[in-house]
Amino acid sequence: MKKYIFGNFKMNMSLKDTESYIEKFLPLVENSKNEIVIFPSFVNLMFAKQKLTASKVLLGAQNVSSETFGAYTGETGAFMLKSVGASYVIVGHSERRKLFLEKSDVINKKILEALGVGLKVVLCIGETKYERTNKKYKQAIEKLLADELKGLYENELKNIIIAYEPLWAIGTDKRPSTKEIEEVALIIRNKIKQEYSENSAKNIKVLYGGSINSQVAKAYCMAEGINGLLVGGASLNPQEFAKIANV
């Protein structure tokens, strides 16, 4: 069964680095049956698209503005990302929430902007260490889904992918167990069922993200209710990411 393997490069790689990376990476995944997407920095998007044109690897952006266009210095609109060849965009990443204080109302606007121009959205959600320790993660995840998918029609869910990234695991050596990941995947699907329908709950794509490497990738991909992986640091090494992408 096809898996969705996404690599978030974050604020790394120059133009030359990106070129070298893609040249090394593409031959390693040319026979993969999975949907593979890389998310370079904004300044490398157009160049990366040119390098990916003859491949099956798709392009994504790491963020998008909550506004359509106008006097928003430093922002990048959804239509701009679409125009340079992006197919996906990440919204609500834990680093955006923590470092840039993005709240659910802004994230909801970003989702609507992205969907409005035909981009697919990777919505990142997850609980804090406090919420996990105090067994409040179910309520936290359900609230994020309710608030951030507000206003979406059911037919728009086909362009939404939910990435579960527990905040306490990001950038650490700590990882949830397969059982814990499966439990959260079920929480997500049950909430989608409650808000929309059983069919939407069944079809929604759920990824896991957080301290992934090639040693644990297969086990997480095989977890019940998980359709793929959102990879951070390990995606910066083309050989390592290829191992993950070929699971």
Ligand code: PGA
Given for the second form:
Amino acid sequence: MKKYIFGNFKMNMSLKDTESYIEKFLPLVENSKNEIVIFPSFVNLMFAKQKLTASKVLLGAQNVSSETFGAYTGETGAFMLKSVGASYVIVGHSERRKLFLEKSDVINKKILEALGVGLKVVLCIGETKYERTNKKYKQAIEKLLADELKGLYENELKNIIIAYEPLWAIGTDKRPSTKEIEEVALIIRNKIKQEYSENSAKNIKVLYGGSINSQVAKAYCMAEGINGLLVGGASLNPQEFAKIANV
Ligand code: PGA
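Same protein, different state: after the form predicted alone, show the form predicted in complex with the named molecule.
Every component of the complex follows; first up is the chain already shown.
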């Protein structure tokens, strides 16, 4: 089955680095049947798009404004991302939540903005270490889904991918067991069933993200209810990310 393998470059790579990355990466994944998406920084998007035109690798942005357009200095609107050729956008990454204090109401607005221009959304959700240790992760995840998918029509869910990224697993070399992520994938699908329908619960794509590398990628990708991976650090090396993308 086709897997969704996404590489979030975060705040790394100059224009030149992006060019050499793409030149090395594309030949390594040309036979992949998976949906592969790279998420460079805003300033490299347009250039990356040109470099990707002859390939099946798609482009995504790491963030989007919660506003549509106008006097919002430093912000980037969804229509701008669309116009430079992005297909996806990451919303609610834990670094945005923690370092830039993004809350569920803003994340919900960002999702609506992105869907409004035809971008696909990768919504990142996950529990803190405290919530995991104190067995509060189910409530935490259900609340994020309820608050951040508010106002979405069922037919819009086809453009939403949920990335389960436990906060304590990002960039730490620690990760939940495959059994634990299977449990969370089920929690997500049950919540979607409760809010929408059994059909949507079955069809929604759920990714896992947090300290994925090429050694563990296959096991995590093949876990029950998991459709792919969102990769941070390990996506910065084209050879390593290609191994993951070819699972
Ligand atoms: P990591 O990051 O793979 O470096 O843990 C994942 C993410 O932040 O999406």
